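The form predicted on its own is given below as one chain in structure tokens.
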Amino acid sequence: MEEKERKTQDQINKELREEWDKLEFATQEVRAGEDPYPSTNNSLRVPIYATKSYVYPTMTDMLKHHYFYSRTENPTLYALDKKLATLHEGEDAISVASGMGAIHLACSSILQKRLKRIKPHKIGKFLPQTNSEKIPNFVVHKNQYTGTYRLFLNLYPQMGFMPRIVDLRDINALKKAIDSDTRFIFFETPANPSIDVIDIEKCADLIHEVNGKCIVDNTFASPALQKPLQLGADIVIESLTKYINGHGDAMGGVIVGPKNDLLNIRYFWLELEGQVMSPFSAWLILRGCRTLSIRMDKHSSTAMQIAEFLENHPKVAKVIYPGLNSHPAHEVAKKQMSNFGGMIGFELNSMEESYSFIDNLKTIKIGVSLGDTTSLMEYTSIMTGIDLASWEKKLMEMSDTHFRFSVGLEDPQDLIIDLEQALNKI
């Protein structure tokens, strides 16, 4: 009887997803995961379930449900997970405490076996040093968010996994880098902070030839502009802190992919590492989801106007934006993105000019992070790149005059006026 009732609930969930899948993207943003939502007591909005435990009148009743402890599942997070899975066209999703948490959980689940009930005297055979002739490796794009870069180069090698840094814009370089011991490839597209665009479909096809996984960080695009799972990726990562939340007031990350893979992550890796999102953050991010496509259209439209302005300004040495014909992978961006996003990279001619420029901005705010309603300018090598060695910056092709501009929702003319006055003072 209990198993029958469990299957009935699973069937209800399946039927709900089938209904959400029939909707257009803008309707999914508002309805998926939330409408209908049986635990809301007819509330228009999913409540904040601020609880750690779930109690039931009998053990029989408890075994019928999947809510036991909020480190694993929470009704507010459930709504967000179902919405994000639908928006990405993935089987399931897990929302976690941060984007870095999502990356670490997803990669850990591929690199390491799920060991249970291993007697201490048998642990030795699982140490990476046991088979040093056959070291498992993974391939990452040469340009990564610096936090991801530190995870891959500073931590994972100590755990017995070898990173291979490759320019994934060069498919031939990827062919040479992968072998039977390659567990996955990981890349952002567009990449942070270089705004590189990488061909998801070609990379996925290659890694699948050696039975590896393709993991794509989709933070700069969001599912409103790009759906990596439909291009062959196995797992998608997003920093929910950025565009999906969109309001600069909550942190989170999400892993989207096959249901079986995510069950392993949820019930082992998430429980083990405790990367749990607060229900308060989930509630705020649910709010952000409802306006995602509207905001991304505005971010993209304004960014295109600004990129064209910067490209024609005599004091700007270089502009990197996927929507410009001058971007080396403009055609790839057109193929896999529905629009080009709100992130612009550009460079000036000297560090002296760069310092003067950023200090003279007025409307545009100086700050790290991105994807906010407010425009944010970052002097890359001095801010998020501050703890990188010179050889690391060279490897990542990080110029000393590079700026990463997260274009907000202000009027484009106000932003252009501010950029122009600051450029005119250098």
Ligand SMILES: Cc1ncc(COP(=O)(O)O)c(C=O)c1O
Second form
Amino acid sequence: MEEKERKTQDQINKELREEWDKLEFATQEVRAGEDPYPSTNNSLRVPIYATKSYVYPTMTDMLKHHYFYSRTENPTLYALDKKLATLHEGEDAISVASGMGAIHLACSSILQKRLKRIKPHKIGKFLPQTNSEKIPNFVVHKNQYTGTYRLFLNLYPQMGFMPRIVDLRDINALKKAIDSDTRFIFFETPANPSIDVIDIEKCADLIHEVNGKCIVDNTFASPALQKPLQLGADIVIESLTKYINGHGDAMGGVIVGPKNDLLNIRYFWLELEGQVMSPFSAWLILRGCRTLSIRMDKHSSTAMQIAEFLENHPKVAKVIYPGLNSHPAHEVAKKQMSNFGGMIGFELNSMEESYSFIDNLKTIKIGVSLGDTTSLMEYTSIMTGIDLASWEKKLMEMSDTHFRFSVGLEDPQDLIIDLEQALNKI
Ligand SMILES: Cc1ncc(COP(=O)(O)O)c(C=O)c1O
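Please move on to the form predicted in complex with the ligand, as the form predicted on its own is already shown.
Okay, now the whole complex, with that chain kicking things off.
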């Protein structure tokens, strides 16, 4: 009886997913994970389940249910997981406390197999074997978010794993970098802050030849513009803090991928590391998801107008936007993205001009992060790049006059007027 009821619940979930899969993307954004939902009091919205425990009348009832403790499962987060898995066309998803949390959980789970219960006298066997010739390695693109860079280059080597930094715009460089000890390849596309575009399909094909996994950080595109799992990636990461929530008022991350990999992440890594998302944040992010594609369309069309304006401005030395013909990987972007997003990179001619420009902005706010309704300008090497040594900036080709512009949802003309008056003052 018990087994039969469990199967019935699994069957219901499977059937719901089949229904959501039949819908168009904009309808999925609104309905997947939420409609139908076993709601309380006929509430249209999924409630915020602010609880740590789930209680049952009998032990037998408890064993029949999915919910035990909110560090690993919560009904508000469940709705968000199902929505994001549907939007990415992935088997399942796990929402966690931040984008960094998602990256660390996903990568750790691949580098370090789930350890069986270790007897104390055998612990030494599991310590990093740093002098072994068979050190597990992973390949990362040379440009990425500085937090991710520090995780890969500062923390993982001390845990016994070896990063290989490669320019993934060059597929032959990737070919040379991988071997049978390569556990995964990780890249953002478009990448932060350089706006490099990497060919997902080609990278995934290559890493699969050595049985490694392809992990893509899709934060700059979101599933509204790009679906890496459909291009051959194994796992996709999003910082939900950015476009998916979209309103700059909550933090979160998600891992989307195969059910079995995610079970290991949820019940081993998440359980032990505790990077759990609050149900309040999940509720806000569910709200953000419902308008994702219309926001991404607007971000993209405004960014295109601004990129063209900047490209034609005499005080601007260089513009990097995937939608411009001048972007070195414009053709790759056209192949794998349905639109080009809201992130623009550009360079001025000197640090003096750069300081003057940013200090003269009025409508556009100076601030880190991205994917907000509000336009945010970042002077890259002085803001998120502040902790990087000069050799690291050189490795990332981060110029001292580079700006990363997260184009918001304001009227494009107001943004152009603001950029123009600030450029005219330098
Ligand atoms: C591309 C990318 N991935 C991951 C992260 C980390 O996300 P979070 O700030 O939600 O931890 C960021 C943060 O800026 C990012 O830009």
